[in-house]
Each structure stands twice: as C-alpha cells, then as structure tokens.
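In structure tokens, one chain follows: the form predicted on its own.
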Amino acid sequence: MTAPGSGTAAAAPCPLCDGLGGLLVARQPLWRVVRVDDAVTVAQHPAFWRLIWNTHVAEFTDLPRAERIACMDAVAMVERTVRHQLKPTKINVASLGNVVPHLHWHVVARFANDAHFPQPVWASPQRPADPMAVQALQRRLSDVDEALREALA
C-alpha cells in the first residue's frame, strides 16, 4: 500500500495511506490538508481540518528537523487561516494517532455555542447542536478551503 503521492509502502493498512483522509483542500509533497467531511463530524463541527504527512510515518519525531520545521509551519497557517476567516472562539490543534497511527493533525475551529464546548470534540456533549450554527457555518467552508488553498500554496 501507498501514502497518495508518497511512492513508499507502509507496513500494515492504514486508511491515510490508502485514501485521502477526507475533502482534499491542498496538497505539497510532504503533506496535504483536507476537511474531514465524514458525516458524524460534519454534523457537529464542520470546522475540522487535518494535516496529514503523506508518508506513513508514525510520530512527529521520526521526522528530521527540517520536516518537523515545514510540518509545524503548515499547520499553523491552517491554524492562522482557519482563525482569520472565521473568527471562532478558540483553535484546537491535536495529534493523537490513537486510532491511527500515522502522523496528522487535527485543527478544529470551536465556537462557544457548538455542542461539545468547551470540552474537547471527543467528549461527551454538553448540549445539543444547533443546526442553524451548523448550517451558517456550513454555508463558509468552501470560502475558508480556497483561502487555505491560497495560504499554502
């Protein structure tokens, strides 16, 4: 199996080497950001972008310097970019791997009214979503997309 784009095999399935890891926004040869367009997620935090490294690897330190440099310089332009067109309440940045191990990270942008803040988007709900917000917030991502396709080109 192949990372898209990588030409280097990995060791055992891994779904972010065998596809994209959701709605591809941009793509460099060390990493690619996408939205994560899975129904679950989309439903309550539409906000959710990953910076997925192409080759598997799967922690940030078995990068080299320079990669750990070009990768942290990525996310925080999805970070600055994210923040910039939609003004949320806070960013979260994860990189947990959990569930699969190969290196992303996640940059979520929260707002006070969505249904898990100010817990994390893996906890329990505090309150149920708002459509509406969702829907408003909806209606923005492919703006926020192409000025990330911009920011990281």
Given for the second form:
2 protein chains.
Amino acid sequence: MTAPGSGTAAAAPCPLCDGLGGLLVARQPLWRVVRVDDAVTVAQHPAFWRLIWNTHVAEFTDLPRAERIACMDAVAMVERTVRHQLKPTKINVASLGNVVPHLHWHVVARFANDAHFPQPVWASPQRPADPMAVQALQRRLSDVDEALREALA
Amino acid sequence: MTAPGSGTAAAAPCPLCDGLGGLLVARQPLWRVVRVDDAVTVAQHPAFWRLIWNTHVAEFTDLPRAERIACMDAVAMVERTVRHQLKPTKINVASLGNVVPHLHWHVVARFANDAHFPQPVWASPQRPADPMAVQALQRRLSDVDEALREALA
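Cool, the form predicted on its own is there; where's the form predicted together with a further copy of the same chain?
Let us now look at the entire complex, which starts with that chain.
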C-alpha cells in the first residue's frame, strides 16, 4: 500500500497511514508535522500541531533509540519554534494514541485565557473560548507554519 | 534552599521543588520517578508514574539537547518497563505543567476498560471505574515499582 503517510499498512485501517492527519507543514523521511484543522480545535485551540511518525508504530518505545532521539529532536524544534513565535503561557506535549494508535505527538500552545487553561485541552472547558483571542491567534498561524517549515527543513 | 527535589528555588513556591511529587520509585542526579498517589488517581488510574526533572525548568526545550536525550531515555525506560510488566492497551505520555510549570512527564498505563478509555485521563469519564480491575492493578504496583527501580538504577 502506498499511503500518504508512507506508512506500513496496519492490520486495521489507520487514518494516519491513510491520510496526512492535518494541514501539512513539513515532511521528512521519518516524520511529518501537521497543523490540526478539525473545526473544534480550530475554534478553541488553533495553535495545535502534531508530529506524526510516518511508519505505523503504536508506542514511542516501539522505535529504536536513534529514532526516538530523532523524533524528540523534531518535537523539540516544533516546541521551540512555537514558543518563539507565540510566547504561550505554556506548551503542552503529549503522545496518547488511544483512539488512533499510530505514534503522534501533540504540541499545543496554551494561553492563560484559553477555553481550558489550566486544565488539559481534553478536559472540561473552564470558560467559553474568547473569539477575539482565538481570531488573533488564527491570524498568526501561517507565519508560525512558515517558521516551522524553515526550522524543520 | 535545599529542597527534596534538589531544584533551584523558583520565584514562586513550587510543589515539585518543595516536595517529591509522589511515592519515590527511583532517583538519579537529573531526575526522579514517582508513582502518583493522590486518591482520585489511585481510585481510577493507579498505574500512573511521573518522571520529574530535579531542577526547576518549565519547558522541555529549556533543557540543552544532552539533557533532553537523558530525560527521554528515562521516560522511555519507564514506558518500556510498564509495558512489559502490565501489558496495557496503550501508554499515554504527556508533559503539560499548566498547573505546576516544573518539567514532569506523565506516563500512564491505559486499559480498554478503564474509567476514561479511549479518552485521556483528564477528560470526562466514559464509565465508572471497575473496582475489581482497579484493585487487581493496584496489587501489581509494588512489583512494577521494583522493576522500575532496577531498570532505572
């Protein structure tokens, strides 16, 4: 199977083998970085990227050490670039994969006034999303993507 | 200040500089591993460890690369040991720190029948925790801690 993720076909259909998983920002042989573009995320936490491992492995420790290092070097570069560009209150990084067990790292810029802060983005909202703040952030995203593209080239 | 975490004193009081942050499992100069022992976690997701960086830094990318690698080598060793010992459905790994901005990585063994699966442990529960399953898991924890202690020595 030649999938957009260039991944090995999994036993079950895998959306990260069969699709890119978001708006493609950068791509290297081992991984790709996408910006999350589902409607709920965009409306609440638009500064949300994922580093997706191209081949289908479920867990971080399914990778040999050299690939784990390459993976986290790239995650760190995403984090560093997003911090530099957006000066968030905090960065959240997570590899969960309970729904889609194909290794991917969420990198989310969090702000003290966002809908869930200080709770994780997966928790119950703490307040309504502020449309002005969200829109201001959305206007920055193409610049951040461009900075990520350069940093990850 | 000589704190249990051996951390540099932060401007604001930091519970991970001032305390261990859980049941101490293993300790090295750069980091320590604790098992989370708050009542809610123990009752729902008892197989929950944290790797806590000993010095006070907020973000993963506040570390130089060699320390990031050492950090993730240790996180990977926790993950690998927990996988081997408990055969969970999935491992969840996350560095959030919105409430306590002192670098720590959550490593959680998730099971298909746990209270939140397949949602993150921070989301709304999907079902009540199964007391029998939780108790069976709790009985395994001292063995897992011992395996972690050996693996992280």
